[in-house]
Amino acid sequence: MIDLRTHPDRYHHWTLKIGGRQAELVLNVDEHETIGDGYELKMNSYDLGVDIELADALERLRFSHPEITTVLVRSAKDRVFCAGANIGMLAGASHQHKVNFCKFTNETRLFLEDTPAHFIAIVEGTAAGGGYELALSCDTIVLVDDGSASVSLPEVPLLAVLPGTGGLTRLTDKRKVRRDRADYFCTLEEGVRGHRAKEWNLVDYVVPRSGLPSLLDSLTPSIDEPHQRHVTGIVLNELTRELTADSIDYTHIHAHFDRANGVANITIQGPDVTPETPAELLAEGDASWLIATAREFNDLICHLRFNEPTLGTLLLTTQGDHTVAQHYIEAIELWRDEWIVDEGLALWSRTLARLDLTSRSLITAVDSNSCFVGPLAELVFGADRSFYLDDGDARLTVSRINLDAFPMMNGISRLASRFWGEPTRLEELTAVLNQALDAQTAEHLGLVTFIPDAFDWDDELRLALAGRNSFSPDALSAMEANLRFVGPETMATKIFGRLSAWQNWVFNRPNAVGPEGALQRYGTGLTASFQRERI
């Protein structure tokens, strides 16, 4: 089983340094410390492993650092930055880890974009594939230049496989390289070197090893101007859960797995109590509700993709005091301007941005039981289909944090997803901001797919489920994620909806993955041997 929670007490890949203001991001990664079997991480490679803690530092950095302005991310290991996914591990891997491995990976790499810190990437050596794409997801680039420093695409040459980790799309949407130099840059195995890296906008400065600490001190006061902070964070503390063979219990999120049907039934228990002040929600640090469940529901949902594949539906469900809860988000919405609120929040639109990408059916349940109020109502508003209990009781409430708080990947609110091409819906809602609406009420704003009453409501779950679990699991990824997102194209939507989607395709190819595909031959002395047909 893999276990997504770690601690920098146990990391063995990525050092985190804070000093001042500025923080520094060490990769030296430990060859033997793998995830998996049959590889090692040479020349700072990295599996999934290794990106957990990256992850895991980059929460630490917003929640219990964010005094800090700027991050240098830089290598340990002499000559070489990073050497991108592992090979070996790449070659070895079944279908399913490969993609949810570059799903988490490209998360990550969002992930830190997101962070308000400004990132450099001091890269020393080179810096191959997805090492590239690490540099690439930072706000700089600094290539140290001795002559050998380089940074490359290899994977098409090399590998048979794409840049997978946004690298096609961030050097042409993000650093704006030239299409036609993109294509020459991408089919290149040893990379660029020196000012024609700068040239074509790869990096952002070349600079002699002995001129970089005076580059750095010149960059670090203008960058960090914009983001100055002068508060003090909160410690992370490791989540705490309960494991069976069935379930997996945490403080506030409760999930039974149905496998003979496929089914993991989750509940997500709503806030108690709400606290007073800004002050009194800081001081309960990661125990706050709003923190605490973004953490656990995140975990659950990595735990899910990585460890149970055959459990396709995800059934969705909250308890507890729908008027408590709606207090809360109230009060939450008015300490918008609280760092820590702000944090909580944006951790919640992450959240909710991984669930959106998880390739499971999302149902969801308005039941007797209910508080879907602030980001338990984006479950409803985000589902693949959602039933509401027709009791004339009232359990759903649109919050003015529903407008703008959680966008999705393709830039707008799960609402404005859901009203693309029917403004005026939007505008309907504004007059119900902040009031508990029942079932019917919530059908006629568009808001739920159905409304059983009590007699049907056990039957028309039972057969949405059974319906679900009926169908093709590739045809319904496939479905559930071309729908979930419409409107506006962005960079994220391109990475996860092209750029990944294309990327799978290329992991089924025998080109890549066959028995004399790349992947396969590479470093055994062999040339690949591709089938030749065009698709």
The other form holds:
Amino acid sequence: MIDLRTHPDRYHHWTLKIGGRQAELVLNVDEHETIGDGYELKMNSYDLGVDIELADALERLRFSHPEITTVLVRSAKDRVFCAGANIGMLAGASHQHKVNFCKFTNETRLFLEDTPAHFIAIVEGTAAGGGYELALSCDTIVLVDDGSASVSLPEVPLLAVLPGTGGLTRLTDKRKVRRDRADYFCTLEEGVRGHRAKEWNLVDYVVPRSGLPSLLDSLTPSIDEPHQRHVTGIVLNELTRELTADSIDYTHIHAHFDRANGVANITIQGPDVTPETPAELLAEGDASWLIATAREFNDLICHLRFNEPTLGTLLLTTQGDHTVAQHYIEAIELWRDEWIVDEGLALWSRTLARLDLTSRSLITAVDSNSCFVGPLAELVFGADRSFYLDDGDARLTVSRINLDAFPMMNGISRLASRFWGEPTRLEELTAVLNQALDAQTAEHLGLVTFIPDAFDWDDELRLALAGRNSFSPDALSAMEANLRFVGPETMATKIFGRLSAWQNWVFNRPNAVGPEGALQRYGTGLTASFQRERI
Amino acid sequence: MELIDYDAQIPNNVSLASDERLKRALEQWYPGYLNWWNQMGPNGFSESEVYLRTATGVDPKGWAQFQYVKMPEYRWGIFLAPGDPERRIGFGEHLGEPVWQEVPGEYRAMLRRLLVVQGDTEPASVEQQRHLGATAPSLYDLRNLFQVNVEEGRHLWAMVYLLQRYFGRDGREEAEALLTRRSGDEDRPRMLGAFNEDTPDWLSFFMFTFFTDRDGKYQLEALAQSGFDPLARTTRFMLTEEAHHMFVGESGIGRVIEATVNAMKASAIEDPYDTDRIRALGVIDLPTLQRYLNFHFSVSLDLFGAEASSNAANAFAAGLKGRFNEHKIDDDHQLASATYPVLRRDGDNIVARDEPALTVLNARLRDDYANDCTNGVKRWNKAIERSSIQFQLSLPHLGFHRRVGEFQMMPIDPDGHIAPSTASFDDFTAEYLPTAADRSYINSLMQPVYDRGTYASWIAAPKVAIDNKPGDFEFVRLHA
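Pass me the form predicted in complex with its partner chain as well; I've looked at the form predicted on its own already.
Full assembly next; the chain just shown is listed first.
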């Protein structure tokens, strides 16, 4: 089983060094410490285990070290920054694991980009494939030019796959590399070195090793200005959870698995009590409802992705006092300038985005015990289908934060996505902010799909779940991914919708993964044998 | 740019005079090369006339022409060993196909990389040995040093020729870059670790030419098997020159041993560990020699790369780089299902494990190399045995003091015992490497001896000098 929980004391591959307002993330991959069998992580190459640590380190930077304004990302290995995803791992992994691995690494790169501190990748030696993509996700790339240091995306010529962690997209969209140059660059096994890398904007600075300290000195102060935050953080303790064969229980979240129907029934507890002041919330630290629940939910989503591939539908509901929950969210809205609240909402935002990207059917049920408000209401707005028990009680509220605190990967809120092309719907909502809405009102406002009454409720839900379970999981994954992200394209939607989708296709093609494909043959000395038809 | 009389100034058998593209490339590169030589070549001997061997052709008469020449005027030249029009690729996926006279497109990047790495080592050793002229133990040794230097320079030419002739603009850029990297430079180091180490004294130089140049022999021999014919032919010719470098190393250490055991016998010292008394004789004690050997053998092993290497496998499968003496090996030369035993750590032990032969070609080449080194050590030990002093030199275990591959940074002693995990690599291995005191003692011996026929106390005269000249021949005419 893959466990997403870790701690800097247990890292095998990364070191997180904190010094003043600057942190260093140092990659020194332990070749033998792999999450699967049959490969070694040479040349600072990574598998999921390496990325789980990076994701954990990013989370801790945000919560435990909010004072940090600059993060240097560098390698402890001589002459190699990072060689990217390990090819032996990719060659041996199931399709499902490969896809989920890529998804998780892509999320982690995007979360890195979303972290307020300024990230500087210091590329000493070679940054190949995913190694360069890691650098691309940083704000600034410094190439320490010793005459052999290079950046490259050699996936096409070497492996017959695509750079899978946003490489193509970040080249053209983020770094504005001209597409003909990008095309050439992506077909060069050995990549680009020195001044051409700078000239093509593949990196921001090219310096000799002796010039690095003064360059970093000159970069750091100007970078610090917008992010100066003189605060101390909170400790993130290990999540406790209890697993049985068919359930997983956290403090605030309970999930039980209906394996016959491929459903994970997930219940999220709302808050019990509202802190009086932001200081009180800060004092609660990682035990505060805002933070603890998001961390648990995040862990649960990843756990289901990696360890429970046959649970195709997530039935999401909430439980708790709706009035208390609404009070809690109203308080939070008043304290949005507080860093801990800001970070708590950002954590929810990332977690909800991870849910959107999860290839499972999302069905939300608003029933008599529910408290859908704030981030929990997003589960209704973002569901593939939602049901609201029409019994006259009101358990759903639209808050101001639902309009702007939890953007989807397409850059707009779930409500704006929901009402894409219907701006008047959004305007109607501003009139009912912070009001508890009953099923009929919610339906009228377009916030839910169906509102069965008590007589039909069980049947309707049962039919919806059974129907879902009868369709092809692949067709559902593709349909949901297409319907969920309406409207504008962002770098993230391109990465997940275009790059990843093509990569997932390539991962099924014999040229990459067949017995004579490039991934299988890489490193064996045998050349791949390609089917020459273009599809 | 002055006009060059190519055939006179650059002896060659590649029709340089009629190859306009190559001439143009060389015209750009040559001034940079001379500039590099003047900056980084032997320090202070540009005006000296050195009795050097120059190759003016690849036949027996042409490749060893001796004459006095100033090093900057040395005729470096470009030579390919004679070709065989019937030659076929001897290994890999293209086994049996005619060899390539032009670079196959799909292997262009891989081949260029092989050439650049090989090419980078050649000027590196010149840079590493730059200061040794100031402390040579005799004119004979001084000449040998300079012979090694100019031939390393010529070997750089060999790789540059291939880059310029066959790799277009990229090749010309790589050829330029070979002149801009510098051994040990923080900003632009040479590509391989051992070529950034200091060669601070003559003992290190002899160790370097014995151990590190021997790595060169094995790499060149593997490249001499190449299906890319121009590479095979140029490296085959390089090997004839390389043999002399190893002779310099092996005979140099042999002469150090001879001086030591003779001095010990003359003073009736039998205990090889009686360091103070031995050193008082102005010779190098054998345990110190062993520590130098430990160092140079282990850093040279690192040059072979990690045991398992996809690059090596790819280069073999592509027919670009074979095994040592590939043509003499009795197997299918494709290795699709063959295995080869490789040393691996298994808990507290080091065990040999059979692994797919294709992926562990580096380990195999390294094993061939280590066997070759063993033979040299045996010959040294014979000289010690004859003196009846109780001491034997030995090669340390393959896992000792390694920074690359399976045993990197593992505290393994020269006998192959793994220290408890609490031992740090540096603390543990330092015990068996030259100490600061050793180095300072060796350094104290490094006084130049420039009188004809005279040798420093710590090294015996050669049994036979070069080109059948007597030992007191004026091998180097120092400039006034």
